[in-house]
Amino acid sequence: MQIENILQSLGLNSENQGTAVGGRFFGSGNKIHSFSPVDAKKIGSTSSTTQQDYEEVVNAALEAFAVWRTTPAPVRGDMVRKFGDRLREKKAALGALVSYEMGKSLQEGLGEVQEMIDICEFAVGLSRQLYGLTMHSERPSHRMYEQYHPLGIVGIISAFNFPVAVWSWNTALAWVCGDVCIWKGSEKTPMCSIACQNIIAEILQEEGLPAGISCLITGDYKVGELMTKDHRVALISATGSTRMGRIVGQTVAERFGKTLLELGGNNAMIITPSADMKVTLTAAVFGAVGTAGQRCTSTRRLIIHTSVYEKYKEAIVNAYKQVRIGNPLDENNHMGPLIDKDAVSNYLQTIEEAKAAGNTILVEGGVLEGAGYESGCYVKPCIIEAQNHQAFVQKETFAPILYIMTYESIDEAIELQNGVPQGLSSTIMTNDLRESEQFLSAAGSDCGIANVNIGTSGAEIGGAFGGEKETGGGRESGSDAWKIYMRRQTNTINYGRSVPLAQGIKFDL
């Protein structure tokens, strides 16, 4: 499918407005131009959201919330079901746009849209399972229970690397919980955001629902600040760097708002002597080079037992020779470009830091040039022998750089795994039951995600997604992550004819 046809099928053109309430787009802020990292061609332009635009969006969202919060949850779930069905119809086009605007492989772009479909299915079931809790009162003729109510406006700030899925993880759950959503997608992938808004707007209009249930704002961090500083926005769900998360967390906490933070990762794979080599290599290579290393769950470190270190070092270096880099819309390629020139500069700077520290470069990095690489965003995946304590290893570089190191005992391996500021994803490759159980125990991995014999990247929507430490502590998607989008209320009902007080207190009039 030609890019022009893809854009047309998603309601996009060369000039788009970037502020929306449902299907009504407006605003005349500064221009934002979207260029594909695939071929450096301009995809289209949009406008950023102004303060005046933002006020119009919030007022519409508040008006919609007054209706949506009292709509029965199964009815809200039916709207989400129809949204998921429409995503099925648009999957090919939206997946291709994700691939072209962000740079990830077509398979990954389609997979990201499938995640949107999956979370809609999860949310539909959830709409009939927003369970509370009953408990016994210590007072006679009293009943106690807990229930959950909608929060209000949920502000979503998403990153370029998953330009559509992370929004849907939040909105699908927030909508069935009775919330309304305002989304600020990444200014690096604005066409993906507008395309998604077009799709949900169709559903809202067809169902006669308030347009303010789904709103869009567009722009840089200053536009995001409009939400983080706004007491009318009950929850801010922000995905991005740890630096960004610190700012968002502090700003929202000052006004006693709620935050859901999904921040940086520095994910390790422990490779033990009993590991299955084929399984390990497949998981390690995809984890390191998938999405060109631009996943928060990308594999950054391999911690390999000394007895098998040389064997795995040789195997992983040879495996990298088979990685095909090129246009991500060509399904024969494994890896596409980085998002932009700034990402390339950060990648090159980290490699130079490693070289300056005297580290051995096992697979040389660098920028690819020539036919097919004209955008200047295509780089080679790099492997570096390193020590866990080194500064460049401790930070997250959003690029295909893999560090490998050794360990002697499983205790040492876990200590290395945990010895970074981030705590998102982790895995151990082992066929030893004791090693796997220790890794998953309270004395094991300190990450929000801990796997055995699968890679660090990729997560099913049924499980709660998120991490600890500088990853922010947030949880999205499955399990009971829905509770963050609601407020808890304890209710006590006295159906007797007296007013006995708790703890046996006497107060007679």
The other form holds:
Amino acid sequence: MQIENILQSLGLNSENQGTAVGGRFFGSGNKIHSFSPVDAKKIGSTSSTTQQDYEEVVNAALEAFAVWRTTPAPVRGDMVRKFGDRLREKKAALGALVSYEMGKSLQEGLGEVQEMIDICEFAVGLSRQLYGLTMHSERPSHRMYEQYHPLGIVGIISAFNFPVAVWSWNTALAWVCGDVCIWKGSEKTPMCSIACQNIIAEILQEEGLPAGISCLITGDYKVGELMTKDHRVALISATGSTRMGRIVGQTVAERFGKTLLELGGNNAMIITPSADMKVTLTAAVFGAVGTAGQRCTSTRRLIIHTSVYEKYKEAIVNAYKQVRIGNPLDENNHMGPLIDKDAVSNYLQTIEEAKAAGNTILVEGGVLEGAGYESGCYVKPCIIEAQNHQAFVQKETFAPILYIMTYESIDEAIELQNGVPQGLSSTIMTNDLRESEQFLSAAGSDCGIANVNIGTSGAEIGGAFGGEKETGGGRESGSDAWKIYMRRQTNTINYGRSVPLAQGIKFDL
Ligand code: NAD
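Since we've got the form predicted on its own here, give me the form predicted together with nicotinamide-adenine-dinucleotide too.
Below: every chain and molecule of the assembly, starting with the one above.
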């Protein structure tokens, strides 16, 4: 499909307004231009949300909430079902836009939209299962139970690397829970945000629902701050760097708001002597070079048993020779560009740090030049022999740089795996039951995600997604992650004719 046709089918123009309440777009703040990292061409421009625009959005959202919170949850689920159906129709176009604006392979762009469809399906079922518990009261003729009520406005701040899926992980659940959403997508991928808003706006209009159920604001961190500082926004769900999460977490805590933080990772794969070579190589290479190393779950460290170290080192270096880098919309390519030139600088700087420290570079990195690479954002995936404690290994560089290191005992491997500030995803490649169980035990991986014989990236929506330590502790998507989008209320009902007090306290008038 031609880019022009893709943009047209998603309702995108060369000039767009970046603030929206449902399908009503407005605002005339500073312009934001979106350039594709694929070919450096301008995709379009949009406007930043001003304080005045933001007030209009919040008022519309509060108005919508008054209606939405008392709409039966299964009816809310029906709206999400229709949204999922519309995403099915738009999958090809939206997937291609993700690939073109963000730079990930077309397969991964389509996969991202599939994830949106999947979470909608999950949320539809959930809309009939927002269960609370019933407890036995210690007092006679009393009944006690808990129920979950909608929170209000959910403010979603998202990163560039999942420009559409993260929004829907939050919105699909928040909407069935009875909340309304205001989304500030990444300023690096504004066209994806507008395309998503156009899709949901159609559904809201067709169903005659309040437009303020889904709102969009656009801009950089300053626009994000309008929400993080605003006590009317009950929950801030923020996805991005640990640096951002530290600021957002403190700002929202200051006003006793709720946060759901999904921050940086530093994910490792432990390769044991019994690992299956083919499974391991496929998982390791996809984990390290997929999305050009720009997934929060990208594999950044391989921790390899000394007895198989040389064998795996050679195999992975050879496997890297087969990685095809180029236009991500061409399905023959495995890896597209980095998001922008700043990302390229960070990548080069980290490689320089490793070189300055005397580390051995097993596969040389560098920026690709020449035909097809004119945007200056295409880099070579790089492999470096490293020690876990080195400063550049301890930080997350959002690029295809893979560190490899050795271990002697499984205890040591787990210690290395856990020995970083982040705690998102981890995996062990083994056919030894004792090793895998130790890795999954309370004394094993300290991450939110711990896998066996699959890579660190590529989670399914059915499980709760998120990580510990500097990854922020949040959980979104499946399992009972929905509870963060609701407030819990404990109800005790007395159907007797006296007032017995709990703990046997006597108080007679
Ligand atoms: P980023 O932190 O630069 O920006 C993320 C979002 O936060 C953007 O929308 C940005 O405008 C906003 N923002 C930044 N500072 C803010 C502030 N002070 N107040 C309010 N909003 C603010 O991240 P990025 O470069 O877009 O994305 C890459 C990072 O995201 C990586 O660290 C990656 O690991 C992380 N990430 C984590 C997950 C996860 O689920 N754990 C998923 C995707 C990405």
